[in-house]
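This document opens with one chain alone, in structure tokens, the form predicted alone.
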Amino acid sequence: MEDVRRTTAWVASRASHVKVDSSELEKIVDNINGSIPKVEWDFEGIHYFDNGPLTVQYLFVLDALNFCFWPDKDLSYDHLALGLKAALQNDKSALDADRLQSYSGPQLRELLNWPRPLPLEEERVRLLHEVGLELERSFKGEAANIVKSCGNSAVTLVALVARHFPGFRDHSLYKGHQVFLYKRAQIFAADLWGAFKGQGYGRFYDMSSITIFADYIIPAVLRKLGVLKYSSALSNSIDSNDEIAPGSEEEVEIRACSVHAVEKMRELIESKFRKQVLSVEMDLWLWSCGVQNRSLQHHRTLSIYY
């Protein structure tokens, strides 16, 4: 995760389309008196949980598919989480590794009870197949075995997931340098930590190493708060719902500056108020603010990574 912090800070120091406003960042920290509002992981009650390995399987499949909902104005993360939850409640073998390898697009839609083609449906099916095949080949079909292999280290878990599952390798090139973001691999560790309340499959001694998860919502919230300032051209593109190409300077800057801004916010809380806050907790707070603001304008990029 130091690679994520280091490379996103490098982008932020050279960005021309997005800037982190340190004075606005400090105002927000002062306004909340250094205390991040507590948000429960499953505050909407939408996730499957049985306190065992099936929950781990559910979360891993959920995070494999957790990207790009916006092309369908009615589709959201909630539909994915609830759809997979209902599928498991109806059939405990729905997410078995061999089943994951065989799903077609229409079958995935049926699984999620979704009436029309999903955004990037072929990619979602491809990633399901990849997950099923590698789980069967290297982890006896169970995502829980990935977690058992990580020695209670969230950092090791992220590295294991990225090593074995190419669809989780969230890298970009920016001005000739590789930038690491690892949104979905990190969120798997965070989901485990949140679901199991830091115990059992969710017990990690290094959760403080995890950064925020650079997606659509967090940057939009940070922009609304004034922490992120966009160039006029980028602002106009986002406000006009223009698509921003994956891997473009604008897109990488939006994501990298979001990570860097929240790291700076976390460091400021620690130095100014002597409080230790996890980036995961900050992400939960910012994300919950975002999903409750239906008028929030986010950037639009077709990507499998978020």
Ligand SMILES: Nc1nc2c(c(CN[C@H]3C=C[C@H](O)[C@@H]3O)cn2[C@@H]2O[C@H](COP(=O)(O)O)[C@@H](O)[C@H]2O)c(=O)[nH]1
Contents of the next structure:
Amino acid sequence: MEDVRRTTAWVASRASHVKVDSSELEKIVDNINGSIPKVEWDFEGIHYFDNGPLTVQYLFVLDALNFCFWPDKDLSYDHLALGLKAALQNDKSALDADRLQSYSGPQLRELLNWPRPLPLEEERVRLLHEVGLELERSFKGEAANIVKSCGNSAVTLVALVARHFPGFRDHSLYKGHQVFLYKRAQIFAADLWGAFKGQGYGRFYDMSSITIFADYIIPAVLRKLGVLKYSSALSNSIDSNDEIAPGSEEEVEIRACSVHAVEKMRELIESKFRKQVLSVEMDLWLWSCGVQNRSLQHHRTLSIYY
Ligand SMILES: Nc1nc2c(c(CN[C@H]3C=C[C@H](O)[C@@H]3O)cn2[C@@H]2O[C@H](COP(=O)(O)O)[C@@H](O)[C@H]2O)c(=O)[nH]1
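Starting from the form predicted alone shown above, please give the structure in the form predicted in complex with the ligand.
Shown next: the complete complex, the earlier chain at its head.
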């Protein structure tokens, strides 16, 4: 994840549409006294969990589809998590590798109990097929085998997932340089760690290497907190719900500056309060603030990455 840290810092140092406000960042760290409010993973009570390999399969499929809910204003991440959970509870083989390869758009909708086409439905179906095929080809059909082969390293897990599953290769080009974000691959490691409470399939010795997950909620929270400042042109287009083009400077700066700002907060907590905090814990705290405040304006980019 060194690539994520290094390249997002590079973007932040050259950004012209988004600025990380260090003094606001310091105020927040002081306000919380260097302690990140603890938020339980699955605070919403929406995820499938049986403490075994089927949970790993569930989380992998969930994160393969964990992007772009906003085009349907009634759809959210919760529907996906709950829909896949109900599907597994009805039929334990619903997420088997061969089944994943055969779902059509309407069947996926039916599985999730969603009454109309999903946003980016064709891409969702394509990614499901990709996951099913590669799981079958390289991991005996089981996502648990990806985890077993990563030697309890979250960094290796993210690298393995990105190497085998092209849909997880979340990166952009910015001013001629490749920028890495790996949102869904990293969140898969974090979900395992959270669901299994750092044990079994969730035991990783290097969770401190994971960064936050650059989605569309965290930037909106950081902006509201004053940590991210947008140019007036960007502020106006976000506030008027304009779409921001994927791969545009604006989009890359929003995501990269979010990662960088939280890394800065973490460094500050460590130097000022001598406390070790994980970006994953900061992410869960910030994200839960965001989803509980539905009036927050977020940027709208059609993307399969987040
Ligand atoms: N940074 C970050 N982004 C996250 C999550 C999660 C869910 N994580 C689960 C893990 C433990 C918890 O208990 C959560 O249930 C989803 N997202 C992103 O949010 C957006 C969905 O928004 P809306 O359309 O309003 O539902 C979309 O980009 C989605 O990819 C997270 O944790 N961190």
